[in-house]
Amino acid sequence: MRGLKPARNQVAQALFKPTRFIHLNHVVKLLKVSADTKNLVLGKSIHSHLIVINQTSLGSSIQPLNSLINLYVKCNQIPAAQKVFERMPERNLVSWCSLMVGYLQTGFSLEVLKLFKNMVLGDGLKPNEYVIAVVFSACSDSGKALEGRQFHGFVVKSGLAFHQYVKNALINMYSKFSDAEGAMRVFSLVPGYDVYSYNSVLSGLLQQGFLNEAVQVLDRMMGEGVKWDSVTYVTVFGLCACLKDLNLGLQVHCRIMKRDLELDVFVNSAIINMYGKCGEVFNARKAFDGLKVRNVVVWTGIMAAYFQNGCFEEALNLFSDMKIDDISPNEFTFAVMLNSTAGLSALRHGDVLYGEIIKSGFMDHVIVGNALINMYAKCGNIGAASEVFSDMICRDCITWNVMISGYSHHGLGKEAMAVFHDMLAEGESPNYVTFVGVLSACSHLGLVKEGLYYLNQFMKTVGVEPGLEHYTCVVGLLSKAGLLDEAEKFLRSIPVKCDVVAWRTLLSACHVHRNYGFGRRIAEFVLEMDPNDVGTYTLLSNIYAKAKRWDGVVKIRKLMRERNVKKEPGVSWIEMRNVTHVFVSDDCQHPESIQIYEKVKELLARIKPLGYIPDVAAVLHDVEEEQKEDYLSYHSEKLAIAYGLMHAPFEAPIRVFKNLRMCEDCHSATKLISKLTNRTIIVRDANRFHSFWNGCCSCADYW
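For the sequence shown above, give one chain's structure in the form predicted on its own.
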């Protein structure tokens, strides 16, 4: 009794006086105090006292028993509330509604539906708007769409559909069922709106991607002058982020500042997210720096903003700052950090994060497992990615997609297809992203018939509409099989507009299959589409050089100068003991450049007896053969590989990353270097991963 206020002490003293006459109002008030403060000990004492001194007379009164149900519900003692309910000689709507709320709040939504049926059919009571709102919430929480729609019909017949509580519950239910049309029908046809109605409709439309409809609802809300709450601001900023509408986002932010509103952490996070998605990292950081109090949600939001805009190092630096601020990361923080690490291909940093995740106890979170698989796959350690995948207890569609895509990107088509078949066996429905990985795997394996089956039949069976990425994969599939004419016909017949990437896939195949005449025609077509596409100029130059058409090479270079198109210099990098070493072709800036050049020279000399012949045809200069060999010898990837062989432990694979496509000479040389040194060498270029071992490459010499 120590925690009660003086006025309430009087009620308590009156209750525990040795008399049989206790005023029911005192009992009800004291039970309400117990429920509001969740003081279960006091509540049980009152319950016991009622049973001992006045069970018979109080048993005939509904009000104190309803208060007892309310007490046990708020104290999360649903079995006790159920016992009181079952022993009541008489019940009213409050009795039923209180117990329904208890079951709803504890996740037993189906019990709510059973109670409602018993109330109507057993006790013959007519529900009011509060009971109906609870039942609609139970339908939405339990995913009972059919029952929800049936109950909607019951409500319309009973005339209760016009109550604001009921309308809001209906909108919320249809939104959770992903039925935007149903939510909009209720919103438009039933008169009367409040901020909760608008929030429910806006949130439902946003979650399902009906962005234009959401903008229309927002315009209507503004026109009617409805006062916004924090949920409205979070939803509207989310809408701005999805639309990437910076102008609208700035207007909403100005609205907040003009009204001098006190913002909670969710609104602040939404503002940072909006600026991040709209590409305004500076504004996101400004909003972040202006916060007096920052929790893990806000820290994760600003890290995500940097990550989404390719500022991976800045995101990782913020992680250190957050720990200095004594804020513990959550599963979303780790996911952002791992994906930022993947963007930098910083494998050592990823290993450190993995250790922190295990220590922090977040390993069982699906979002963390997915990010780990992605990080290891993009950092070149597909074996570690596979181990994480195998150890995951729970998986979602993203888990399967990341593993399939990871295997495909590494050229491991068989493994990718095996995971896909396991996915189907587990009953997981493939989506748009799944089939990009599957068709890519078919391309690696040369499975033309299977790939066309997945595109033309299986995707339609599972309800996935083919898109540009799928068609581009099929172009790669046909091209790798040498079916260049069929690939061109396919490109010209598909129902979506092809981009430069799809046509350049065909052009690259012309280069690999040495069909130079076909390639020149495709290249000219691509340059008409995009006169500034650097990749096409490079491939066309290579085609002319292979055919020893030096006049063509000169023509392309002149054209590039006239159009101010500049080829990005080839850069390769390798991570060694937490330090990233960057190399440019013929670069002498590295502190160990003399030793590195000697190592390259030694390696090339030792692989010549194994069959290495410098591919001088790839040199885009009409110079002497000896000079051409010098041009080839010190490409950036050769320098990085040599440095790796000089310093990496013998059992460790060499992992090199390059910003451009790997040239044919470096590819041939690396195959033989892997055989000579008995080392696994993994090179990720602009197209894919190449895993070299014992003189072979995972790409089977097609990339």
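The shown structure was predicted, so the numbers you read here are calculated from the model rather than taken from an experiment. Residue numbers count along the first chain shown, from 1. Definition used throughout: the rigid core is the maximal C-alpha set that superposes within 1.5 Å between two forms. Compared with the form predicted together with the DNA:
- After superposition on the rigid core, the Cα of H647 moves by less than 2 Å between the two forms.
- The Cα position of L30 differs by 2 Å or more between the two forms after fitting on the rigid core.
- Comparing the forms between the two forms, the C-alpha position of L71 differs by 2 angstroms or more, with the core used for superposition.
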Given for the second form:
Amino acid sequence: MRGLKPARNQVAQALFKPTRFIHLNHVVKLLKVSADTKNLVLGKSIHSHLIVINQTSLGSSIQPLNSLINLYVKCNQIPAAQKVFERMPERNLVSWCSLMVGYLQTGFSLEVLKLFKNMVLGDGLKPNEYVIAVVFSACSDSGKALEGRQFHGFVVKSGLAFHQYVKNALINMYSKFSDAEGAMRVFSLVPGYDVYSYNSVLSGLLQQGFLNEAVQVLDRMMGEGVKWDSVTYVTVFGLCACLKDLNLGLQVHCRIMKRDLELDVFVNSAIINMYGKCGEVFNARKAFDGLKVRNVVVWTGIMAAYFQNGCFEEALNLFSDMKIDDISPNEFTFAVMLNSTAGLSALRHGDVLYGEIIKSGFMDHVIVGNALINMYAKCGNIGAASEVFSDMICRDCITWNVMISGYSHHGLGKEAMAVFHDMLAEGESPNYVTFVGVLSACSHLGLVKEGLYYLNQFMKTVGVEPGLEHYTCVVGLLSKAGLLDEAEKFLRSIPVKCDVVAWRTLLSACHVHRNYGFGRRIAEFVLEMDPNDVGTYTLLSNIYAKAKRWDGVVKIRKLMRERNVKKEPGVSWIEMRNVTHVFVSDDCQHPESIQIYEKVKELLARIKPLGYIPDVAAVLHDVEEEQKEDYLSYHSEKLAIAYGLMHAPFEAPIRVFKNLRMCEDCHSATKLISKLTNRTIIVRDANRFHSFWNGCCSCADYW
DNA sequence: TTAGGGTTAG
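Can you return the structure of this protein in the form predicted together with the DNA rather than the form predicted on its own?
So here's everything in the complex, that chain up top.
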């Protein structure tokens, strides 16, 4: 296709020999070629020739002047087009329409609507299907929903609503207004569809999350045998990705391969994305490896696929490969990188990325700022997260959410609520996720009344439907405040199906409040619901141990064996000078393990006078009494903390990460170690952050 | 005339 352009261009240039007696049709044809090939130089020389010869028949007749407007519009010279338009002694529909297209394409959609008004009221012209389609597009681009709908009514009366262009523009408009119903109405009521109508409907439904409806439309499209274009493929792969429907994705991919279609880079990245979202990193990689042309989007897509499937290191490694390939990262790439860094809790690596982002000038992108806040919050540096937040020039809803939930995870309820109130004051609308953070902040602060107010009243007034996560937060809120009966009653009354997580929230509250009878009843109920929930076995076993009900402990262990439920081993890790040191409980793999074990022993001996009592009840009863302390001493987080104290620079906070929830013994030991050593120790467990300082923890012993 | 890919919050 591309080869055709210079050829046509050359022909046009050869044909254009300035004479006094140039024919009108000739001029129009030459201008059309100049416009189509965006040859502004040729177009301008024809224009100047027209001015020089000043032939009345040519210089003032409509057709060549319309061609001039079209030329300037196609070459993005809107002021020049406007000038020609203004000097026309007489205009027809095409003159108006061409100029309107120019303004539409350059983003001045309000100007289009003004022109339309002048055309109808000033020149008394009746719009045709082209003009109508342009006006609908201008309404969608400028968000003029009311005007768009009114104009739709006008068009129906004028009888032009059946034209294919108009129909497609209408479907697109309703899709852009997030009015999937309106789009579907046009689509269903008016007969006759082409691939464009289907693409518009499908992408509208997809964007608004009406996935089942999109599948129905796709079925219909296939039934009618409409030929797919590359946009259809992109949209359908997007649909598969949202549905996580690997089967459908594979079918569509096979369809492409069977037909041996040439794929553009858009379709290829949609394929990589589909496999990534469906959990098929290997297939995503295969698609990626087969590409001849890889741009930044394809690279970012494959990194995102690795990230989404938990392969954080692979994602980070691809970053260097991409640079070797001479492709520069953009804001999306940095967002994926920061997320992978957060997944590894690699704070140092995050700092390095931050520097690179500043250098490459992507700091002012909202998604980069958001991902930075998220990274710092997840890596345990909430101070740095809040600094990035304060420095951000542009914020969106996610910015506020990430800061609110970041503070909440760190147990900083007051700070989280302050951010939430600022958010409202600045006119940003809270959404579903906002309230997950807000309700969990209420729970940290023990604000029962406020939390229930947000759930029952405030969320309704801002139009957010409460979901399972919110109900779970409220269960946490009630049970933390000691209202265990209310929490259970609440949980049994919620209008959505609840999962093990919600019940486990109540269960761990029973444990903290030492209400073992209640806890046992709940735990047994949860195990009936999910006989494989390891966390519940652990909690129930702890409850029995606390009550010295050894028969119960034995029963649980037997049950776990019978059901083949295995406890995940506790793993902790700490980053030290860019190296991550991993510790498993009771493990001696680390080259310095002898020194580390000695350090733990020394620390525990020194905190005993400060009030440390080893929680031997939590250890299985059949262990010899004198061995019980050893069982507790070498939990992975104690090893990691000891290593941190041995090697971290003085005054630097010790940041440790753990795969499971911290046990009570480690928690009370760490509080005292922070006091003994005068150090801040931050532990991220499976649930939240604990920030230990001077003998206290930010969780206030509730986790 | 209309339509399309990668990203961030729980």
